[in-house]
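Only one chain comes next, encoded as structure tokens, the form predicted on its own.
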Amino acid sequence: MSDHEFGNVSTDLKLSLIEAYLKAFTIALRSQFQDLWYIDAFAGTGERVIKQSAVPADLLPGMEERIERRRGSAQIALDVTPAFTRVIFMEKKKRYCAALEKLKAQYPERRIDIVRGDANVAIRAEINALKWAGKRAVMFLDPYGMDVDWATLELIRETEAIDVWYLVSLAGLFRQATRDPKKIDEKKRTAITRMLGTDDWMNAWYDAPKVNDLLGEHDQAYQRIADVAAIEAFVDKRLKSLFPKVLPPKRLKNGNGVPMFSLFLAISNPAPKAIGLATRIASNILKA
């Protein structure tokens, strides 16, 4: 019933980060607001599974494959304490949502929604429904590739309500904006504009670079010419074009060293007060 997500410290790492920011959160606006909530839009099952590779006798002694269970983030939102007033998980797959329901059991004074279905319309659905009034939530968006619509961050921007923190998969945008642009598909093609909310993607990322050989100068072949680090500061742009505010990115890398995944927070509350206090608890967390 668990997910299966192999060892890596950048996940660790990402979900310290939540965890310490969730702690931050409810202690700092405890006394101040009596709805604080957590909305986990991509929960899974509340546990990973993490698989140890075998190490082979030699010098040292060697280690059987062994397989470790740790907290998944709606584990870790449940643990946080001072506890969130309602906690809501999102989750598209059916076997997941019936771990949830064994974890939400465990909890029987908590207030735990389960909601099963597309985490753009349950979002859209729940945003919807609410008077975000008197009202703080923290939202975890991690997701499946490319699953968040930009008009969902819209929808969360506009209740200025909601600290979100948002895993963008830079090897997926990677790898969909391939560097030959005629092979970029148009399925493709919409994926990366209704995540990023405009083709402009298309004129910041491809070009004719000019080269200067032999032949004299002249036009190489249209093609990417945007690195990560290039596809992470549109992504960077385009969130500020909309949030307040939006914290310089923590990027996580695999165990070989390669890019994967940047992780933002972005306020949707414009208030100074607001996003001098959320600003300084991550700030903190993601210097640490």
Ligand SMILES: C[S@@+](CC[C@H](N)C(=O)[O-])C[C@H]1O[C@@H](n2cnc3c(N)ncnc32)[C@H](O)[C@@H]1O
Given for the second form:
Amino acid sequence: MSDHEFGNVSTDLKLSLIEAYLKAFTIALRSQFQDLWYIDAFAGTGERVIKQSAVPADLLPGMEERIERRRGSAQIALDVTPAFTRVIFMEKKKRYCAALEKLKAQYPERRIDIVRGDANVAIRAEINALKWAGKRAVMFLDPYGMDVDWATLELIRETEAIDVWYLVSLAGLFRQATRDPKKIDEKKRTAITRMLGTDDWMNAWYDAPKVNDLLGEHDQAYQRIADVAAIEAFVDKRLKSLFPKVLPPKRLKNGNGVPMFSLFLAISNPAPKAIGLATRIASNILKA
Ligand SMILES: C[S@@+](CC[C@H](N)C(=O)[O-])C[C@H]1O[C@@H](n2cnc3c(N)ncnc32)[C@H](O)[C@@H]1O
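Having displayed the form predicted on its own, please output the structure of the form predicted in complex with this ligand.
Expanding to the full complex; the earlier chain stays at the top.
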């Protein structure tokens, strides 16, 4: 079984934004660039399975378990016309790679590569193996959690050819950066620093806020003072310190309205023409 069950309403929104960008990107650039690539570094299977639990028949109206299959990012990218000239899927799970191989077999005429392994390693190998001048690409970084290293973003930036859609796990950062700093162990600290490429977050997110109460003015315990918005703003600032252009992110929430992710578009090409085009396309999509 290679079923890949994930997502909620925000997943549909996320994938519709990516699809709209990919379509507009190839329409705008296909006639100008021979090499127009799509790199899906957390590719999944090409499909996403949504299960709706059964409702017992004695509860009216009873309903059997329903399984719905929708397109994942890999399939969406293959459906884009005009087509990308090369598509690279990276995926850690063996079973999911097998599903991607089946998907690839449906397109014998297309140039599709599947790389099994950690996305950071696979991206490094792919970027280092190529000359990027004259190529343009869109990369989708769609991890469940905090899997993308800052060093990987640095490599992407250096290509000056890749527009990267990066799904940042606000929930992951919020969870690892515990309110009580004594509860952050070395593993959590390292994970956050590896993702953000700096340990400045420790000073930015923690403080001993002053209160004025019955005891008069005094300092509260040292604690995380950064909320989700402050954490998102920190990520935004970090990305802007690296990429020539970063668009305002789209906040994605779970079914209970809790912010889970922020979807960023970062453009690595510093040319005003490239920035202008990507910004125009993405702004319209993000506004809609
Ligand atoms: C949110 S899912 C991606 C969904 C996919 N973009 C889609 O729309 O169908 C994350 C995927 O990343 C894979 N994954 C997790 N950690 C990874 C890593 N370090 N490198 C590459 N893939 C990884 C998981 O197996 C999973 O398929």
